[in-house]
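Just the one chain here, laid out as structure tokens, in the form predicted on its own.
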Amino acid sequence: MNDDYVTWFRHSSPYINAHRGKTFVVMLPGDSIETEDFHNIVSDLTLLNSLGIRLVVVHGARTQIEKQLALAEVNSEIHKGMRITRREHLDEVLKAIGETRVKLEAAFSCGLPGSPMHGARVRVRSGNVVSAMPIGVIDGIDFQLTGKVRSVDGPAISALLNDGNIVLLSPLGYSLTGEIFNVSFADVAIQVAKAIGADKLIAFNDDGPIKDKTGQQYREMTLLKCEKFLVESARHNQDNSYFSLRACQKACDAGVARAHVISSHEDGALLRELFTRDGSGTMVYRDSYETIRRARFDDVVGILNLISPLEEEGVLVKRSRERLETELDCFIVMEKDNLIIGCAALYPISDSRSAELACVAIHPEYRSNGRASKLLAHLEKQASKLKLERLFVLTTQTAHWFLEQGFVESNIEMLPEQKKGLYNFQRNSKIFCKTLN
């Protein structure tokens, strides 16, 4: 057996237990459904169904549409990047978003033996659920029969994803007249999130991944950061990248908690942005992706499993299990996806002033971007509210990172005094000690 996909299965239990019964809501842009890799996309959202997830596709058809018209010999007009969609042409945007409608059906139908789908029996449900408003008259130019999301029938959608069904939307709305809207699908999707309370915005697109000036990719971003870059790369604004990066921000903005842009040309990305620690596309969020907090009892295993290879090595003194669940109190950890990547530990020392700093572990594949630092400042802060004035730790193999953290080296003589006798002579560590401000 592939001991690669054994290790990969195991490290992705975590996140099919944290994304069970969490409600996605999925852009998939006209471009995507053209691609190669469309028939897989689809599998894998089958598989994500599959899994409990309660799936929302919302689809584009932008390059339908425009094929269409070019059939009927239609010239299409796009104004500030909304396509003006006059009354005479609607039959053809109609018969576009339909024919991609029933592409997307057929393929979540497919169930052949040997195939992905093999036994899927995937149910495909929508209705009525998205009311539009006419957008009205820009810059003197009447856009007609484009429209924008004025409602979401968020009870009708969860209903529909309560019985097991994936819900399929057009970029289509429908006004009390009885009118027929061509939207956006971003608008859709990110209206139909707020409006559900999902969990996540997931933007596929096909111009790459979001890179900074130096061509880095951007694994994951802040909202403030999100709108910051938005602002400036305007230039960009037209490209599906930045589209899909834009519906991301509005959705977080709207209150979902989490938003990613992956591509359609990537076979796999879906999965791996949602079973892997570090993804494949970006992410947009809200709240803190890493966080630092206090260590809780169910935290007792990650700790383990993150410092008894640095006690292999003599790293770090060994603590048993028994040990450490009682001096837990001491503890913090920095947890990344529900997955305990650092921990630190502070001990006061009674009758004075001063506290230990023992147990500093970060997780191997996150040891840079200062994560250590970070703890250690979330420790010195914990400190000061003590109204501690002095940190010390003990060390054998680390001295040089703690001396880069202002620590100064020290002797046995300046250790409390319950310490000095409890100091091992036998495993020699270099004492290190820093005033607090």
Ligand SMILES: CC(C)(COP(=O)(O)OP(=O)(O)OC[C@H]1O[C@@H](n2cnc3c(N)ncnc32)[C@H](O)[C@@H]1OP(=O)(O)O)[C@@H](O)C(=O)NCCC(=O)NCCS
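Rigid core: the largest C-alpha set superposing within 1.5 Å between the two forms. Remember, predicted model here, so these are calculated numbers, not experimental data. Numbering follows the first chain given and starts at 1. First, how it differs from the form predicted in complex with the named molecule.
- After superposing the rigid core, the C-alpha of K374 moves by 2 Å or more between the two forms.
- A displacement of less than 2 angstroms separates the C-alpha positions of T146 between the two forms, with the rigid core held in common.
- Once both forms are fitted on their rigid core, the CA atom of E99 lies less than 2 Å apart between the two forms.
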The other form holds:
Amino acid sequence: MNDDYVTWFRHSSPYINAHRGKTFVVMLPGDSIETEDFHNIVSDLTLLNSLGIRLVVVHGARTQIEKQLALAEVNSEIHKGMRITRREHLDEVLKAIGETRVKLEAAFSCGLPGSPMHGARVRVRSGNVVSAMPIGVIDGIDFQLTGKVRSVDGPAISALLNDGNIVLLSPLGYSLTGEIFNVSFADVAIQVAKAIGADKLIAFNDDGPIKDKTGQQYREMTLLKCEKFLVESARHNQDNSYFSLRACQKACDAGVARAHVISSHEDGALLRELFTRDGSGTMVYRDSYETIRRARFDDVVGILNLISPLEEEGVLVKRSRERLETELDCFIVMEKDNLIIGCAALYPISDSRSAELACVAIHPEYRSNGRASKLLAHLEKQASKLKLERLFVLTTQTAHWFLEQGFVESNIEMLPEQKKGLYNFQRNSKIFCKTLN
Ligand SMILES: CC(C)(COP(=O)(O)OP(=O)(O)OC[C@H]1O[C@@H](n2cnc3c(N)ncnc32)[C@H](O)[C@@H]1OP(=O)(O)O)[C@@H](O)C(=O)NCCC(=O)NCCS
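Show the form predicted in complex with the named molecule, please, the one above being the form predicted on its own.
Whole complex next, starting from this chain.
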């Protein structure tokens, strides 16, 4: 068997475990359903379903509606990026949406031997879970049957997901008066994500991931950065990328922790984004109010407040204020609302390719939410930039946490020469090492 394949599969297992049981809402624009890669996208979604990910797929139908209106020799009217759905054209709109939906259901039903979906047995379900109301009159223009989502029946969707179904939703909503409204598929996706407490929103985008003015791709964006980017782009360019990113921003604003813009033309972009470290698209994430940064002089008091109680308990080695001030360059801190809630330090050892990790601490009120893992990941990146190959840490009471972070138990012989002489036998710390990729 090919070794690359085995290695890739092994490396993807932490992601498989992390995503199992999570709920993702996927936005599939009408255009992407017309591409050659469409069947690959559907089989990748099926694979996610097989791996225990709960999926809601919301499809668009802009291209299909335009084609259908053109066939009926009707000009499609768009104002402020939204279609005006005239009553007399509703049949055309429903035909286009219905056909798109059926095409998707058929694609999810593929299962020929030899195809990636063989044996998957996907069940696609839907229902009257989105209620809508008219958008009304904007700039003097009556949008008629163009609507916006009024409410989503979250429990009904969750029940369908609990039964292992993929929930497929169209850009439609029904009103209390029994009317059908054409709503934007992004609106449906965002409101559904909010109603069911989705873990992720994934927006397939025909123009690929988000890029800056020079064409450089953004791998990730804080919500704040995303908002700034959207304000900036709104002035000159409201293209597909703008709308995909805006959906991500709105979803994160509504409580979704992470949202991703990925290419609908790059084969395998979805799997790369979810199961590899580097990903393929642009991820927008919410925890923008907690920042990790290098420590500054005015953080000394905050760091001391955090570590002093741990020093008293003997969990951390005592550091005087003077020592902390001289070693401040080695420290990073996690700040939330002007409070230092975490810190960690990296001490590169000269004449060796290793560094000591020390003083990892999270404020007791903020523990067990992956924050220390984030600090560690940050320091590992820093260490890789310094071309370091190995991290080691000495600890008395936190051995298992380091084991869970990929460290392995080691011994004094493995320490760099300079550190060996300084080892405090009375403290009798355990030694752990991690080799960096
Ligand atoms: C260890 C510490 C940094 C972890 O911070 P955190 O942000 O809560 O860490 P994470 O969220 O990434 O991991 C939390 C997990 O680690 C576990 N954990 C916490 N302290 C642990 C310890 N001493 N030994 C083993 N596991 C520990 C938690 O139980 C939790 O597991 P759970 O999710 O199954 O409940 C934090 O508990 C702390 O500040 N401890 C005191 C200082 C310390 O021991 N520093 C390390 C010496 S350098």
